[in-house]
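So this first bit is one chain, no partners, the form predicted alone, shown in structure tokens.
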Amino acid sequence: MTEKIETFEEKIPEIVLNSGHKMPVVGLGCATHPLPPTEQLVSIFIDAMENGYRHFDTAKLYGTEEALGKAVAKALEIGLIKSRDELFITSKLWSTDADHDLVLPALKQTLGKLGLEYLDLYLIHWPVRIKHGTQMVNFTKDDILPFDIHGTWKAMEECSKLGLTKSIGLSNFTCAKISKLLEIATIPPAVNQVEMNVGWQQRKLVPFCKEKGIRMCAWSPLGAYGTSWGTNAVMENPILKEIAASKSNTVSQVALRWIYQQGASVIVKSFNKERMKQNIQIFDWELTEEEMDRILQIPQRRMWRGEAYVHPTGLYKSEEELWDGEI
């Protein structure tokens, strides 16, 4: 017996990437800690689809690929979506597989967990390589190896040519690292997913990626508020609070709308149904030029500095080197 589904679908705009494929400008982030049981995650992802989300952002690191795959299968079974092609699924290559010969097996493993024949977007998670077989987050400085961006990217291009992913891209890459990659790329990265919010506006990277035709995509658009590693620089910002009150919007809506008006896409992470709805109600109003100017006054500080990848004898000897001065 088919269960009845109630939908509250909000239409999320799509943009065309440099690969020629369309991507919804808002995606649901599938990273969470601690990890809920699989069935609970499946239910959350179905809730998101009922609310109109079609872009889902997961990664090997997150441990949610299998649950997302089950949610896709269930959505098809109950008729919430008519075909897998209605969804845009992103996953990421973890640093233990960031080597030419390990990329294709890693992608095949991801597809197996998701139960899919292809991804819409596959990203290199970090410009870092960690010894293969090392536990994903419990690595030591000795486990960090030289990173061959050229060889790794060539393998990403091969995955694209095999049809296993429609688009390929980067995550946490700077202007300098992208420039180096573009010297050898035959398929340019379609997306660069980075920390971006009103408290870290990526003022150098945004125009650079725009000029190169690479779509910026923001993670932690609300500053990972409420987490042990997050910041209150977004949700408790007085300028955003004033703008939100004047427009009868929430602070999070103003923060997300600001990113959208920068010409970037955004990965939101709320598993609460009501906030899921609010987070995509950002398209039928806009921030004025004066409001955008006020947001420019917000002090800037990178939240996630990547200290784990920095070591005096390693590839990156300082945070300055990791971020090529973009800190």
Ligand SMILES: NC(=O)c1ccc[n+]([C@@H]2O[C@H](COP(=O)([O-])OP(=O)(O)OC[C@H]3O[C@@H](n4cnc5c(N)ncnc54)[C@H](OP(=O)(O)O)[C@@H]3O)[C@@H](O)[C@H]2O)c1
Given for the second form:
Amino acid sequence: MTEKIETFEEKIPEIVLNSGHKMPVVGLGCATHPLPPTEQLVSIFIDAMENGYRHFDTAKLYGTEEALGKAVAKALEIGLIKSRDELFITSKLWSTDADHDLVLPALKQTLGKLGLEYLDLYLIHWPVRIKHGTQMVNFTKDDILPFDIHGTWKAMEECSKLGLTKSIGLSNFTCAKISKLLEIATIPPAVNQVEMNVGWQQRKLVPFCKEKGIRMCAWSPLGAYGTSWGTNAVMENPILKEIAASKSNTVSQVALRWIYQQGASVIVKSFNKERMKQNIQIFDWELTEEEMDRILQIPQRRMWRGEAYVHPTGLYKSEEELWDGEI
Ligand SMILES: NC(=O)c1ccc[n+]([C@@H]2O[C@H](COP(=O)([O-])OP(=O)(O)OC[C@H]3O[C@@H](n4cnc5c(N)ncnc54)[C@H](OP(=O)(O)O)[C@@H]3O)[C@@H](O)[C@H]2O)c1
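Okay, that's the form predicted alone, but what's the structure of the form predicted in complex with this ligand?
Let us now look at the entire complex, which starts with that chain.
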């Protein structure tokens, strides 16, 4: 469990997406608040690469694209990686750009910030469109516009055909919204990145995505422990604590391994060297059937309910509507 990581291939397995491209099953989350200075972020991302991380999850919203790009350039310069192809970089289309004609310029802007020629994965961040030009999260109900899934997805497909991103996908989409998308998609989404952890197990979405060949990626796999948007429901769960103690693992490792055993990928954020290491030591042991059954008993509650997108006169009139009843 504590041996030095020789190569990331040994430690972080990869899966093949429906696009034919490989993705390491654990990625480092690059969202944090407040944002550390760029140089500190660069050094954190380098630490992560030294520890074996090759998959990084950023977004226009997070404000970390530039620092991640600088870290990639530095990793190449110091020989930590030989080629950019060794990395898997995800970014996301923010809702103010969720319109057919704005997708390509938004992706080009993201690539410019990262200093890269292509992304590995570009996701629609939310099934929501916000008036272009609105300050990222400072929007009112009048700024929320009808979401044109057809036009937005067609533009994502064009980005893929131009070679600007190897795979395209979704984030925060329900079974119902994915079904609608699949009716018009000529390139199916490779990934759906959603809140998923032992406290919100996504019991409907997991089998649905599996059946459709879409890879689930879990965000807030530790319940965003210790953050302003987080919950203690994962890291302080008594069942997880007992399982962890009985196996000499940490609670975070049990929480992450559970996701892996569901056939999903993990996007976990730690900017602390020791915890980064700990979070990828989940591949040489497993949870038993009995332990998996115990985890099934954990009460379920969605942490991030998307209240900001819900208004009595808006596109989604209730949380039920936003999540198509999957709440
Ligand atoms: N698509 C979306 O809409 C969406 C939404 C939210 C998040 N995401 C992505 O998913 C990533 C992960 O989600 P998240 O950051 O919300 O939550 P998370 O990964 O579940 O939790 C992060 C928190 O847990 C702490 N932590 C990490 N490892 C730990 C360990 N071993 N023991 C104790 N505490 C630990 C971190 O602190 P330290 O850094 O101090 O270790 C941080 O406070 C984000 O960074 C982002 O890339 C996507």
